[in-house]
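Listed next as structure tokens is one chain, alone, in the form predicted alone.
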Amino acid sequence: MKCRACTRKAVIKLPSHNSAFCPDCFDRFVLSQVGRAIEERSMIAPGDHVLVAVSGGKDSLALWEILMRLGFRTTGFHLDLGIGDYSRESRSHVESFASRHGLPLTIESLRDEVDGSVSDIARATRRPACSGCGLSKRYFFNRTALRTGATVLATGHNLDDEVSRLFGNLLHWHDEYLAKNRPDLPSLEGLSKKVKPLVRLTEKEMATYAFLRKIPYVLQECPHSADAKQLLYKKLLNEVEAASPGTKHAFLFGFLDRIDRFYPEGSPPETKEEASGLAPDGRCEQCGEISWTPVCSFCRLKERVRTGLSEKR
């Protein structure tokens, strides 16, 4: 197998772009498409200060690179879960990475926030892990963007990602998610601008890029995703992608060209509860980040789990 570009020998095929790609030229496309990503949408402006959340996984690690390999001011973030050894390696990773690369890093820890990890979450909840746990990222996410000065807050979810989130939102028609499912949300008082400039390649393609470029990162998935349905819904496209390459692609970004006449009065509220209208001050009485109710979802959380533990000592 050739490669398209140079027909130089090819390590990876791209059916859905009817390629074959070397190293070298393999690395040049990958550029190419977060580049492409970034300009179609607008996702970062020159001078803009990234902070990049960074898990430990492929695609978070290698999406900073990249962003330092394009010439953005990058920053990481890295939240603590404590997951036993899969949160310990993870944090080992990216750690190192930014070691390596003298790239700024934060951390943090839920355990330090919440009084428990996200196994002690869902016990406490009676909620499977995940929902937990994305509470706490984008709380977390978007406060320490604000705390550090970033201007945009920039995640690793790739095309595969955010194609299963879109298929599941939509075979439940959950309106107040699809509106938001797009790779760029802009800025808002209290929220910051989020962007997903991996957007325009797969999961396969990332895990190429990361080898390639000799990326360690953690290789055993969240012990909690294990039952997860965008899993099941990952295998379910896959399959269809197999039968017909470049479907992920076109199902995505036909929606996302879509999107504006499906919700033409804007993104609607994320929860039932943000329907009621912000707090009176905009803020959490507890908190103080930014909050539709008098108490943020977060702060309710942090209350349900000390009171759940509590009960179960």
Contents of the next structure:
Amino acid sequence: MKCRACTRKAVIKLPSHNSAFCPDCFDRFVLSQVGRAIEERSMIAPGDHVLVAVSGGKDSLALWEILMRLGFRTTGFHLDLGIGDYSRESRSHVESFASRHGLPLTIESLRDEVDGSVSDIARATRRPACSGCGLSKRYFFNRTALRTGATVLATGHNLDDEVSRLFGNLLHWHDEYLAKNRPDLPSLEGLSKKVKPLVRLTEKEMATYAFLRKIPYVLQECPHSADAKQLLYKKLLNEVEAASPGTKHAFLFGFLDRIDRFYPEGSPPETKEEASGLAPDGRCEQCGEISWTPVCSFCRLKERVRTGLSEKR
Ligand code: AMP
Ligand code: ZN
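So that was the form predicted alone. Now I'd like the form predicted together with adenosine monophosphate, please.
Full complex below, order starting with the chain above.
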């Protein structure tokens, strides 16, 4: 198999792009795909200060490295979830990456704010661990972006993440989530601008990039494991992609071409509380962060964990 760009030996085949690349041309391909995503959707402007949410996994560490190579001003943010060895290893990869490249890094610990573990959160909310964990991440990401004066928050979601989320949201016609199913969300009062610059690249492409660039990342899976439904959607979509290369891309970008027509008003309220609650620029009575309700969902989560634990004691 030869590289389509230079005819040297190819190391990766990309049927969706009708291409195959050698390491050097693949590197150029990845940088150009990220550059294109950023430009097409005006994700990051030259003077921006980007807060990169880094989990210690391949996607977010590669994203941080790519943004650095593209010359953007970045600060890393890692949320230590306190999930045993998994979190210790994740955090250590993030710290080594930052010190190796001399990049600024902010770390916060979930356990400093919530009086319980991710398992306690799951018990208190009676939802899968990923749900309370996701809520906490969104809260910390936004709060840190605002506190550090970052103008954009970037996450390492890739094409597979975005396509499977779209698929799930469409299956259930979750209008409130579909309106937000985009790789660029504008900044609003109290809410940071959010972008996903890896949206044009697949999981496999990111794994290949991290390998070729020798970026060490956490290999073990989170013991609470990813959302089983999302894994099923990714598997199904990969089967369709294998039979018809380019489908994942066409599905997501076709939706993004139409999203403003489907949802001209932007996002409808997510919950009944939002629909009848405070204006979007309301503040949480307890923590002062943006909230649709008198007490924000993160502070309510903290309270549920606290009372749940004290009932047990
Ligand atoms: P996930 O929700 O685990 O699929 O992660 C999606 C993206 O969220 C990652 O690519 C990171 O940018 C960010 N992220 C996830 N977990 C963390 C964490 N513990 N600390 C900082 N960023 C994270
Ligand atoms: Zn609050």
